[in-house]
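The chain below stands alone and is given in structure tokens; this is the form predicted alone.
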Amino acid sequence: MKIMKFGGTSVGRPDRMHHVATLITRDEEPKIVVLSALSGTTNALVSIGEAMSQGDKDLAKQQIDKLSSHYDQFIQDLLVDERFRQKAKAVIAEHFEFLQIILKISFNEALNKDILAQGELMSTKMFSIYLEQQGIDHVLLPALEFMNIDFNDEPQIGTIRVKLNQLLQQNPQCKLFITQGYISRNARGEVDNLKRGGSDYSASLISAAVNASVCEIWTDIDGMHNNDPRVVKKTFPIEQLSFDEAAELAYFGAKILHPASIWPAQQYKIPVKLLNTMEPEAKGTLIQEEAGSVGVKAVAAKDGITVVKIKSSRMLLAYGFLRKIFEVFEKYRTPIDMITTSEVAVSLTIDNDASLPAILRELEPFGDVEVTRDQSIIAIVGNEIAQTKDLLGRLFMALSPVPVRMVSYGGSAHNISVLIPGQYKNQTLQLLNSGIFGLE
């Protein structure tokens, strides 16, 4: 069984979504079909969430109309046939008569996961009604059903095992399902999330419970790029990552691909592969066990790090003084990226400052605290990359016009990072495309 997800630009136009029907019906091969919502949705759902938490029912209620007539649009474009029309405006109507209701209850974070899930369910639904205008067989799955979360947002492979292939048992005959990507139900049966970016990890998830041949996630451009294409006039897709290198990648920046959709796959080694959903016959990129070549591959840049510098010279030696650090992060749930350590100094940095407050008034006793925001990441990834060559040379002089921060070298066999001003940012990524790819 295939997997294959699409995400928000793949089918937000009606026409983009006539194009995802054309490439899930090429093979014969019976797959699962994971799909995102229109692109700008979940945008619009969450100005609605916010205008609700405010008290400015006025807002929201402009937007949720606003969002009505987008999708009374969409449907008109979307179906050629009256009767597919009208029922297609018969679903979507409900989900906004929900939206319209909630403006007379009171708002809290329960409710606000609700509104998140209304983008995947109506492009879903919509989608599916497509199908059947052009006889397409197929089920709609409810992840809602399958999809679930503990205590500790941490999806439970487990339970959506048993409960998907129950759900696969009851079409037998069926060769084609339409499922949704991002939504679950946490550990108390409430409507809940993945958080952004989760349609892939559903995906990844759907792939690992069912065993999946592949794991295609279609979005709008060929692959993973050396590079980011944004920022960068000449770069390349990756023909071939190990998933070790595609997980270093995604986390340190690369937006095609959510940093927690890899692991699902590679516990179960599935292979994924990054497709074009306006380009289906570009090869992408494939992403399995083997890296396929050793040397540098890519080069990613994350932003919004915050530095937090400890300094201390009476306790910085003594032991267990890191341990103790760590512990500070460890109990606010905030991750650490990168770390150096000297004599009298320990610096590392941090993407999340939500906690940041109360966690530098627990390190104040340990010496001198020092904070520096607006910061980036960039991360050299490759197979072995420690091994290649005049690479640490090459990479020094390309970046001799930036103030380099900190570096990270050894901790990985398959990254080398720099920490910089964010302002540099940019620059720094167009200096590497020339002195690590000698591409202009």
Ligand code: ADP
The other form holds:
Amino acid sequence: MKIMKFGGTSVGRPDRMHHVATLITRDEEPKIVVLSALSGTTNALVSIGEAMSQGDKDLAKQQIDKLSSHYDQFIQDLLVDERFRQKAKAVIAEHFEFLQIILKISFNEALNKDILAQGELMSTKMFSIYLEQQGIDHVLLPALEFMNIDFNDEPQIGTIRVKLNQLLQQNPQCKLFITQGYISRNARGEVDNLKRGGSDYSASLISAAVNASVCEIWTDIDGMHNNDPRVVKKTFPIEQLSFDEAAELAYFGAKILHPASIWPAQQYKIPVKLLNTMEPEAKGTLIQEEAGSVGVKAVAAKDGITVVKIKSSRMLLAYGFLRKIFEVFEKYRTPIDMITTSEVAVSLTIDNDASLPAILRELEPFGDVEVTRDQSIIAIVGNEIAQTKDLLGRLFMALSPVPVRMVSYGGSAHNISVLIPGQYKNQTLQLLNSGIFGLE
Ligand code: ADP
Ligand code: ASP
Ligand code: MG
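Return the form predicted in complex with adenosine-5'-diphosphate of this protein as a structure block, the form predicted alone having already been given.
Complete assembly follows, chain above in first position.
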């Protein structure tokens, strides 16, 4: 069985949905097809939620009505048979009725998650009706019945496997399943999600749960590029990456993959392919156990980083100091990305500062605490990168115009990270493109 995941732009226009239908029927292998919401929908649902949380019901209503007209037109263009058009209209109308009802009830976070789930629910239902119109046999699998996350928001592959297999066994003859990416059910039984871009994560979890032959991530670009194509003009696709390399790139900001999307596939040794829906014959990127080659593969950037620096002479020759500091971050469930220490100070970075005020209060007794916001981590990733001849020389030569704040080298065999002020990000990515990859 193989998994094929199609992102927002791949299903974001009626003609693209038609094209997806041809891609999933090209071979006979049984499949689970994971769909995102139509491009722009989740952003719209986020702003509807924001308007609601600020009590601005008029604005929320305006946004709901605008989205609703978009779906009316989409159905009109997607389907030609009036019978199926009417069916799709009725199905989508239910979702917009739900959105109209929320305008009348009090807003809370659980309701917000319900709002955010509408995108994937609508895209899969419309696609299913399109397949029906085309006479393509399939079954729609409700992700909310198998995609579970626990009290720590962590998906549990064991539970997902049991529930998903039960659903698959109910349809033993079926060769084509369609399901929603992104959405999940949490430990309280409420509708939840795997965070923005989470459909990649859904696909990887499903691959692991069914021991898929491959997890194909179909998107709008021909694979993982050596640098961020949104920032740098000349970039090129990478043919092969190891799981470790891909995981680092995803975690450190390569938007093509959700930050956590590699570990399930890696744990169950399922190869992942990044493919281009608009150019299906392009090679794309194969991600598997072996790296393919040694040396630098790509750079990526993660924005919105906050540095916390704790300075204390009590650190001198003391032990247990770092443990106490780490315990504070652990207590507030705030992951640390980079860390550098000297005899009297430690600097560490976080990307989630929701609990920062409480963390700072608890850190105060340890020494002088300094906070700097709006930093970016630039990750330079490649198998055995540290052994690449002249790399450090070339790296720091390229970075000479940039005020580097922290460096992490040696923590991992396939990553060197530097921390820079956010406003230098674009320039840094460009400088590395010429300094490391020789591209102007
Ligand atoms: P989807 O909607 O299919 O999930 P995304 O927008 O989430 O697509 O991811 C694809 C986008 O990721 C590309 O269009 C590209 O702009 C961006 N991207 C950022 N860094 C990279 C990279 N290193 N390689 C390829 N794409 C990247
Ligand atoms: N629709 C969700 C988002 O936009 C999930 C995804 O596209 O992967 O974040
Ligand atoms: Mg995505």
